[in-house]
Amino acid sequence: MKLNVFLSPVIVDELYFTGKTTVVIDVLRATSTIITAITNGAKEIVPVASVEFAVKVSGGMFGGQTLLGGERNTKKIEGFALGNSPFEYSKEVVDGKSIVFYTTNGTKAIAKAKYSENLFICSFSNITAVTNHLISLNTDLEIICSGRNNFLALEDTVCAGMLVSKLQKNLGDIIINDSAKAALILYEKYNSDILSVLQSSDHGEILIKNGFEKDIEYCSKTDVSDTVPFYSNGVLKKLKNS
């Protein structure tokens, strides 16, 4: 396997995605929050890289069933029914309905890799099922960091680097890139102490000053879900026997 890291969206052109394998990771809190969703009974998660498209996609889409959701610089937009914190998904809320999402970083990173053979969506809350489904795939893989407003966000690329680790110790010799030895790296360093990587991060300092300290709680603990999100014709729906 040849495995790639990329720590921010921007470094790379859509069209190299074509025919690949790529996972998606933003912790805080885009892929924690659509892994919530679909774990919650979410029929399907429809990104989109701008709010206009999102108000335009959801007026096509059966009113009642359809749910607006996302934020913009943390906080949630003005005529959406939800935010960007993973506690707002609840099945109560979402169980059933289709929900078109949009986030400053996280779907903007999703809408870059649509032309990939295989898309899944991965975040410290699945990290082991994502894990277990790519060594079944066993292809070479782009892992992208959505970052933070295009630069490297310290969480994202600790995450990147656990999934490295991991399929490391499954696969044995992998083929990685630069960005993916730094990447795990800081996994290495950091590895003991997850909640203080999203906590001490740019965003979650963000976050805590919005109020949203224990949405980084919640983005911090591994493996609650064994949910792995594919996306297929436009949407996120959950990946069968995940």
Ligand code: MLT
The other form holds:
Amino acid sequence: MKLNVFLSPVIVDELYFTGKTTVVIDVLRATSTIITAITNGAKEIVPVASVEFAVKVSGGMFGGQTLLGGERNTKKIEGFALGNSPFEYSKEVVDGKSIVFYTTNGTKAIAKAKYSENLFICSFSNITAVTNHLISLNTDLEIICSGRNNFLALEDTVCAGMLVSKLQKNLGDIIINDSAKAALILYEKYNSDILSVLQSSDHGEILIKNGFEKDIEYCSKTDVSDTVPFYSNGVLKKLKNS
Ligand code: MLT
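Now that we've seen the form predicted alone, could you pull up the form predicted in complex with this ligand?
What follows is the entire complex, opening with the chain shown before.
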């Protein structure tokens, strides 16, 4: 098995992912929020790469059951029902709903990987469930760290390193690229205190300044969900049996 990590989606063209198995990670907060929403019963999430497109597709396409969610500069976007805090995506709010979702980095990374044969969403919260599914597939793998504004994000890199470590433990010899090796080294350095990694990261500091300290704590928790969101026909849904 060959495994490549991309420390930012900007370094690769979308056609690269055609026919591949890909995992997208945006710990703070897009993929953590997507996993929460689907775990809490959201029917589907429609990830979009621009606010304008979010407004366009939400206009009646999904039988009035649509919510607009996401953020710009960590804040809820004017006219949107929900921001990007996982706490906003409770069962009462999202059960049975289609959510059109835009975020600065995470949904753009998902859009970049849209031609993948298999596309999954990962965060610390569902990492063992994702690992188990990848083991059952046993295909070559691309892991995209969404990063932040085209830069590496430490929390995404450490999460990618955790995924690589878990896959290596289960599958033995995997051929990994240099970015995967770097992610693994960072994971081994920081795995005893994931919360501190998130709190002291560039994005974590911005979220704390904006009052989202609780979100960071929430996003640092490992294996609180068995949900593996997967992408098909433009929407993210819960993988059956996950
Ligand atoms: C993103 O996708 O850029 C993030 O999820 C932003 C955020 O923290 O809300």
